[in-house]
Amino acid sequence: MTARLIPVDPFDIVVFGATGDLAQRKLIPALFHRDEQGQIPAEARIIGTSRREMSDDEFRKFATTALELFVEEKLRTPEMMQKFLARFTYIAAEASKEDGWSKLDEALAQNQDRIRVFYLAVGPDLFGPICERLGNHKLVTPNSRVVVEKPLGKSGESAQALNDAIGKVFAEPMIYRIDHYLGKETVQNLMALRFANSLFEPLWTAAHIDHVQITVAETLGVESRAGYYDTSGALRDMVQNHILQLLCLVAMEPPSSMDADAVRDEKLKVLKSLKTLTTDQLETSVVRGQYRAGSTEAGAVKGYLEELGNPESKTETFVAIKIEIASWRWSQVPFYLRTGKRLAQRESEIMVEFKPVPINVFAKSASNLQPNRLVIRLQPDEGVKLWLSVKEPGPGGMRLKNVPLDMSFAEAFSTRQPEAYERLLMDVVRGNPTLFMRRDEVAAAWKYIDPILDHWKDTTDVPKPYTSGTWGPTSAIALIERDGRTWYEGPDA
């Protein structure tokens, strides 16, 4: 089966921070893949800009290195490389000064009516200055869009200030707050599973679902990101954006259509329905941890404090939260979220556990009857599993076994699965904001997260230590087992 390509109109994309890590690892490879698939029109241009002085040829060499590192060799034919690199132009410009901006004016002047994408692959402290200069130089046309990366602030107040600064220049429909998790095929298939199949939606209620788990686990530590990470932590870095967005897609009501605002209206309702944690619940329903030295598949590793070089840091590298939603659909159905670094496995998945059958008629031969589970795996090996109880073949009675109906995207679809940034970049060009966060979503997410951050700031408690290569602190296990449940860990659970 081959993917159906939807062509996009000619565009210019201006990447601020074009010589940074994000551009090298994600943006340049994503644009190459779309070009290699024939989706990018011949007139499209890629204009890189940053503080560094660099010629067009030097920028193309930088792009070549990125492609050699992150794109399969068989796709990098000489003809394809020449075609793609010919799109590249570089302009050195200061985000907070006038240096170089006149050259950007000249570069864009020839295509006033073309779609313009300004991608801010820079720190959030530069969002405001860059947008201000884009406005001052009258570079924002009716066909312009601006893309901003997380973190969008470190609190609700700072997020509002950033949104205000961007909003002075760009109208809200022009602003694309990117969350690459929403570009993953499996995440979008969650909506397809729910709203395109009559099998699941009637069961998607508190009457049939026992609880939901969302896990985003990494085996890597903070490594080169230690400086940034220590000012952020797992709650801001992962929960406030990625994980709460996944929760919204699981918990949202069916939208009236798949139009952008119809979908985002329903996600906003979920965020506004999250039950505020009481003072006691901030102690019992939230766990923060920090990894210590241990052993992983890569061998012995240092603890977070050693990597950071600051023995006093209270920044969390692990968070687990029990969340409840005040709605008829989800009354009494807990959502257990967890994320962390240096955990036992690298995996991102959503597990929906259904309630057990009311009476086990196989009690004599199947005392360990397992509940049905739907597992949506985001990474690695994207796919969906529905765990069912079936009879084991052979004589000797009714022996039941828990087995999955397994759909692997790699096996079901012979074509290469596009990376999240490929889809999202093309959605920006098309002007489709469905998979991007609206300003009121960001504010509602911070409204839930801010009290947790404030509580941590006021307490003398420190993050619970956990050994690298494990599943986090023991208090995270207690968080869920207190309710008579256990974390789902692994493909055969």
Ligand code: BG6
Contents of the next structure:
Amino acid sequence: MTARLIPVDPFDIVVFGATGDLAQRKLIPALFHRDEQGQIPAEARIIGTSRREMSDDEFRKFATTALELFVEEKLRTPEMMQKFLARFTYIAAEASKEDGWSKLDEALAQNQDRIRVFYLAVGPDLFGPICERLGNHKLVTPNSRVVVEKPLGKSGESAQALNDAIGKVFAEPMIYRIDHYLGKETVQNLMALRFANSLFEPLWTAAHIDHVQITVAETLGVESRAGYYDTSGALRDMVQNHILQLLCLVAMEPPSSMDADAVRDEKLKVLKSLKTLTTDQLETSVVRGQYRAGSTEAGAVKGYLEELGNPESKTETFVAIKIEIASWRWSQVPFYLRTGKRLAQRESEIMVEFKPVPINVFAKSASNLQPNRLVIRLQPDEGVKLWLSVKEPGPGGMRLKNVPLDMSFAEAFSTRQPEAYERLLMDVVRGNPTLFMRRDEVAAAWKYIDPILDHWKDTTDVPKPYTSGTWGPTSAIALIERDGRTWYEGPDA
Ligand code: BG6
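Can you give me the structure for the form predicted together with ligand BG6, which would complement the form predicted alone we have just seen?
Every chain and every other molecule in the complex is listed next, the one we just looked at coming first.
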């Protein structure tokens, strides 16, 4: 099966921070894949900029290495490499000084009407200075958009300051706040599952759903990102954005259409309905942890503090939270979220557990009846599983077994699953902000997160240690078991 391509108009993309990790791992490979698929028009240009002095050829070498590392060899034919690399130019420019900007003016001057994408793959402290210069140099045309990466602030207050600085130069519809989780195929499939099938909607309420779990588990540690990570921590890095966005997609009301604002209005309502944690709940409904040395699939690994080289750090590498939503649909249905680094497996999934049957009419010996569970697996092995109770085949009475109706996307569609950035970058060019966070969503998410951060600042408690390669601190297990529930663990659960 071949993917349907929606061609985009010619564009210039200017990547600030073009020699950084994000450009190398995600942006350059994503643009290559779209080009290889024939979606990028011949005239489109990729203009890299950063402080470092570099020639066009050196930048092309950097891009070649990125492709060698992150794109399958069979796609990198000499013709394709040549066509793709010919789009690249490089301009050394200082974000907060005038140096180099006149060259950017020149490079863009020839295409005043063309779509312009300014991608800020730089730290948030540079968002304001870069936007200001783009404004001063009159580089922001009506056909321009700016893309900003998280973290968008470290609190509601700093997010507001950043949004104000960007907003001075770009109108809100031109601002694309990227949350790459929204570009993941399975995340979009969650919307298809809910709003293109009539099966689930009548059951998608507190009357039928017992609880929801969202797990985003990584086996990697912080490694070379320790410097950034230590100023962030799992709550800001993963929960404030990715995981709350996933929660919104599970919990939102059906939108009136797939228009950007129709979808984002519904997500905003969810964020505004999150019940602020009380002082007691800040202790009991939130668990933070920090990994210690241990072993993972990759062998023995160091603890976070050793990786960071600072034995004093209180930064959390794991968080679990029990969230409640004050709405008619979700009253009394807890959402348990957890995320962490150096956990037992790389696994991101959403599990919706339905209520048990009201009366078990089967004999006890027929086995213990399990509730139905719908599992939406984001990675790896994207797919959807619906666990049902069925009769075990054969004579010998009625024995029940819990087995999944299992749909693997890789098997159902024999195409490569595109990376989130491929879809999102083309959406930016097309001017479709549906899968990007609107300013009010970011503010509402911070409003929920800020009290947790404030509480941590004020308490003498430290994150609970957990051994690398496990599922996090034992108090995270206690968090859900106190309610008589357990974490859903993996494909054989
Ligand atoms: C990023 C976080 O946003 O998402 C990283 O900053 C995290 O810390 C990453 O590792 C996870 O993304 P993915 O797509 O690998 O699940």
